[in-house]
Amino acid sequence: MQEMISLEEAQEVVLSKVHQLPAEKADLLDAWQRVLAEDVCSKVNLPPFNRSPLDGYALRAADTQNATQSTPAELIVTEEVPAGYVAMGELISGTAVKIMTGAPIPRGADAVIRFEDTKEEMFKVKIFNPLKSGDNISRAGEDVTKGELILTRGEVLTPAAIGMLAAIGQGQVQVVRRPRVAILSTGDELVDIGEPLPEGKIRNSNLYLIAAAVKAAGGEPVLLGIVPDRLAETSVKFHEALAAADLVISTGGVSVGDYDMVHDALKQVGAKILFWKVAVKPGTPVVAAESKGKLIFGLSGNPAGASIIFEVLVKPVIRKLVGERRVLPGKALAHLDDEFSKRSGMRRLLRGRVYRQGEVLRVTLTGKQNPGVLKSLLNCNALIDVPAGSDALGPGKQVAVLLMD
């Protein structure tokens, strides 16, 4: 076992442990944010016929090569095409078929004239100024041809590939496998939301914080509730959660404290433990085991200490495991709008709020730093990274950040 490594060795060890999980196939909407597992090629012309891109009049360019502001050419309209119809007959010369945006061209015409450029009298319209072919008419394939590679495996499905996916006609792909996550509180100090709280105890918000980050990662999250600090009730849970899920995740009982059962109940399970604690704040007492395959986290049992290592170890993983390209944090160099007055022996992860000041990027302090703090979680969307050894930082400082999705 490694004891008290940085987080770059910890996040190393971790992820050269998950593999990608298998994939399986989803609805679309079931799809939205999951990682495609397959190239996606067109089967279709998007759009699949040529169509009026506005609505107008469907013409031969060659009836209007004469047409002036004084003498228009006049055209017999014979018919009207909405969107979704077609045309009866085939355009002759010197007719012209009204249509709307998105219909078909009808067979014999090979431009289109907005509606804003003519004068429709009666069953005829004039034409003021001559047209070109193909003037107006989006033609089939512009948007995509058949067999056009339009994804690819590894992307993030967004709103805009469930749209492509829709408009090709594929109701179903191929994505990874969201993982299953148990997670579970230790603590004789912990009840659950709606239950009546004792003096002396506290709700149990490491839970849903975690469940919630879970969700928000790509995972499933499977809540196994509290469990008391005692071994044997620890190590039983543990097995439950080995048995229910791809990746554990337990807060709380991981320092050196008499109560603190995490390490022995992970032995009792059979599990190997990979590391204990990694060299920042908050969140150094940090455990990570493997048993048969799957990881298991003991984060520590403050919510910001959990919820910091979570977002830089735990997050990664979750995101390998669903095929995500990439996993860690993104980095940035932003200015300082605070003062952080603390010198930092140990490597601190600050919570931040980045934003844009023209083409600066700017973080401020979110409030206050103690690991047992929540409220500071609210705004928080970077993490301020300052090397141990630090000095105090004032305003105006340049500091590296972690940006957080």
Ligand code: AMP
Given for the second form:
Amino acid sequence: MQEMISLEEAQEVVLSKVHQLPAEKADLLDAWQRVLAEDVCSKVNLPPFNRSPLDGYALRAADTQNATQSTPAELIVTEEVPAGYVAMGELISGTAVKIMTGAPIPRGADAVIRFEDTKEEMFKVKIFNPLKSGDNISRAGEDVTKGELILTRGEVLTPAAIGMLAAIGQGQVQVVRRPRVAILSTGDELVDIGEPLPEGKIRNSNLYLIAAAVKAAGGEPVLLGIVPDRLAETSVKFHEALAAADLVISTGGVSVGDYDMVHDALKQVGAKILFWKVAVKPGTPVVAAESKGKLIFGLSGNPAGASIIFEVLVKPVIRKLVGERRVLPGKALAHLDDEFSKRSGMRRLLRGRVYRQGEVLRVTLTGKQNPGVLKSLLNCNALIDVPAGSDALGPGKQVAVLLMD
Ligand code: AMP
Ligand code: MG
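Target state, the form predicted together with adenosine monophosphate (AMP); input state, the form predicted on its own:
In what comes next, the whole complex appears, and the chain from above leads the way.
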């Protein structure tokens, strides 16, 4: 075990420890945005019957053969079929049925004419141009044919996919199970929302920040609240977390002064430490450990450190567990808008916002880059990847960015 490793090594270590979770049945709305764990073939035709795609008249095309503006075909209107109903009789030559969008084509009819192209008179309709058999008929199965493969294992279910499943009458589908991710915050200074805030204390924002990020990554957060900076309580919480979840995230208590506490707590629950520092700023102190096949991440308490390391190290793990194909952040090159005057001894991930300007990608810093600063995370959609040993960066400089999608 190495003390400090590169981000890429750290990603490799943790990703090698996890696999896609098993499948489970989910109701449609709960399946949205999840990874499909089965191929889905349609058992039905869509549409299920020949239907009218517009409001008009169903008729026999042959009856309109000789229709012209001056000598229109005149058909007797025998009935009206709204959507959801079926014509009572078979349509015979010389007649027409008034039909609404979505209604089934009456037996005997082979074409539909738009309402706007006809003239209606007492029980009759006039048609001024000839129709061909099949005009304006949506055929059964023209959208989806019975037996057709419509969704494949491994794809992420979009709203359209959910709509398709509903259309074929399937109310449940096999998807990859979501990991339960236990989240706990260490720190004597922390107070939950809604509690009085004595002097010297701060809100436990990390719990909510990380929980929302877990949700966005496809996990199911299990909130375990605040743990004081004491070994015994921390060990008990880690124990509880491991029992309750597939993955555990804690924040705080890993910086130099506090490190031994989280370290010892992890030892007490029998976890094996994988590494305890990653060579990036912010968020350098980050413990990764493993216990009975479950990963534990001890992130820095600094909101930016916690959030950024979550993005580049923990989110990929969650994405792998839920069966996503691409797990690591996308990479791009962009032109920097601003100046960043600090030299970077260690590799830095700066909070920025990428945007397109014509053909080029540009990136703006979103604000102060101190690890304790939360505001610059607000509009952040990319991390500017500044290599170790870089001098100050100036406007126009081409930089590598990690995209946060
Ligand atoms: P630590 O990593 O415990 O040394 O904490 C580093 C900084 O992050 C300190 O300023 C803490 O007060 C702050 N911090 C720790 N935990 C949280 C939290 N859950 N929410 C917001 N800030 C926190
Ligand atoms: Mg602390």
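All values reported here derive from a predicted model rather than from experimental measurement. If you superpose the two forms and keep the largest set of C-alpha atoms that fall within 1.5 Å, you have the rigid core. Numbering follows the first chain given and starts at 1.
S.K.: Once the core is aligned, please say if the CA of Ile137 is shifted by at least 2 angstroms between the two forms.
M.R.: No, shifts by less than 2 Å.
S.K.: Does the C-alpha of Leu333 move 2 Å or more between the two forms once the rigid core is lined up?
M.R.: Where the cores coincide, Leu333 still shows a C-alpha shift between the two forms that is 2 Å or more.
S.K.: Does Val18 show a Cα shift reaching 2 Å between the two forms after rigid-core superposition?
M.R.: Shift at Val18: below 2 Å after core fit.
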